[in-house]
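Next up is one chain by itself, shown in structure tokens, the form predicted alone.
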Amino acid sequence: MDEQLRELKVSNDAMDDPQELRRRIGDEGYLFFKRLQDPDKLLDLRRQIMAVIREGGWLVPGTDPVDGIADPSKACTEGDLGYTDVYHEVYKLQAFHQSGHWPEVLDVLEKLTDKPVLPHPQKIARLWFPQYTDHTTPIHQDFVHFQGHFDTYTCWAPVGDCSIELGGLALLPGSHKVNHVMDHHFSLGAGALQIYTDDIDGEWHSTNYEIGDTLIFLALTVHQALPNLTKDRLRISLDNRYHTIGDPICDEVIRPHLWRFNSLSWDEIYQDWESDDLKYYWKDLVDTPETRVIPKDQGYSEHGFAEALSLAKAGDEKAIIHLERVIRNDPTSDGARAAREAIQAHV
């Protein structure tokens, strides 16, 4: 493992001790389990995801899709329309959504909360091209994106073995104890928001993940993705989020991920499913007097976009790339107009 990274602490020994699990996540801000999730189920999911990705043209023809050998000429990321076109086909897989409800994960989360938990409707997969490092998910806290309640848990798991080189997740133990949302700034990476390294300290923890390994952490825990430095391998992982039924939930996480890019609806997602078990499962759980659905605070994103405009005017290349993406996605929007003005101001 990279000498600058420390190993994650494994919590399999406390699996049957809810009090100890709560103590550990309260102290470290995370729990890491070896092979918590069934590798066979994840391998089957990987096959389904890679089959869709192959149809989307991202893989080298003639290679085994399970190996995930990426065509570098197709490199794209969240925010690119070409990414969304393929990603939303993955998003329609019933098995992908079912993975957020697997009992082995729900069991751990209910031990942590001592209450029933709600898997967020907005499941997320991360599909990361090799050698596309400028777009790596930057240092951040999840709360800026998913909001609702500080006691929201992210469950991250690779869909396949994921070495340091392939780019797993790294985090700062204990960083959640700041108990507030830190200042976030513009980033070209996924989510477009980052915490500056000068604002944090501590030792980063990660590992060479194996299929089935699972990392659970709090909404304020500072973390980042490591860059995919492999020559040609696509990295796939799951981000599923959970909170106690009855806690406030942000309206954003009741919608499909990246829905704004092509108005993807739940009806479109569900249309080819073989069963109705999980269709709109959350409606009876969030449309209640006990659960408050709150609008997303756009202030974090607006601040980051304003910084991107300012940086682009000064000639910052990453900011210009970001603004050009905004223009391509919705040329007539107010954001696109502001982006064009900022880029032209530099030229």
Ligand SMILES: O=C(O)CCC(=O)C(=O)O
The other form holds:
Amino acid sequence: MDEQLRELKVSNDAMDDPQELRRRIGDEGYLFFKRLQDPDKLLDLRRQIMAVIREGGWLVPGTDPVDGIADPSKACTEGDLGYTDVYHEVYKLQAFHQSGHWPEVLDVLEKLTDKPVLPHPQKIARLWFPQYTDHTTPIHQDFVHFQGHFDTYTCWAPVGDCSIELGGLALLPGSHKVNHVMDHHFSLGAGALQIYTDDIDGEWHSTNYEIGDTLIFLALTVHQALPNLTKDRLRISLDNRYHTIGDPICDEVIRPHLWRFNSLSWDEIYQDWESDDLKYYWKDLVDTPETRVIPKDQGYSEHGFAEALSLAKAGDEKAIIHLERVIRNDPTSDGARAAREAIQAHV
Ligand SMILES: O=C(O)CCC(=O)C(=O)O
Ligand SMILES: [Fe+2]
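Having gone through the form predicted alone, I am curious about the other one (the form predicted in complex with the ligand); can you provide its structure?
Everything in the complex follows now, all chains and molecules, and the chain you saw is the first one.
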């Protein structure tokens, strides 16, 4: 374990004591369980995901796909069209969506909330290339992205063992107690929004995750990913979110992840599924008098984008990389126009 990092506290001992689980998450902003999820089911999911990634051409030919040995020339991340092309093929896997509904996870969440819990329709996998560290998920609170309600729970789990070197999730225990959304700024990392290190203090906690290990945390808990410093391994993980029926839910999380890049629809996702039980499972549960759907507040992202424009005008390389990506993705959009002006202003 890196000397700067402390070990996450394991809560398996309190598994049958909902009151104690609630006390711990209320105090620390997270719960960490060893092997909460079945390693065999996750390994099967890993095989399916890696098979799709191999088809997408990201793996070194001749290597065992389950090892996830990446071709560095294919490196890309969220926001790149090449990323969405492969990711959205992964997104069509029925097993990937099912994994967000596994009872071992739902049981813990229902112990925490003491109410029925709805897995967000928007499931997320992260497919992170090695040595591509400018794009690592920066320090943030999940609320800026997923909104809805502070009592939304994120469940993060690697799909395979995930050492510190491969770059698992790290968090600041107790940081949720700030009880508000902190200032977020432009970042080149995944999600494009970061909290500045000057605005936080505390000790970062993480671990050498083993397959099945699961981290559950609150929407205000400050966290980040560690960089993937391995020579050649992809890091694959899931982050799914859970919402108490009756709390408002943001419209964004009812859509497929990264749908904006190619308008991926649920019908396309469902095309080859073998059963119907999870198709549109939320339809009767949201947009009801009890569970309102609220539009996403774009203010956080707009603020980050405005900062990227100013930084690019001043010649900031990361901001320029970000804006070039915006231009490539949708050259005729208003954002792309503003991005071009900002880059030209610097030249
Ligand atoms: O896995 C990552 O890199 C980011 C995950 C994250 O921020 C989350 O689970 O909320
Ligand atoms: Fe997050």
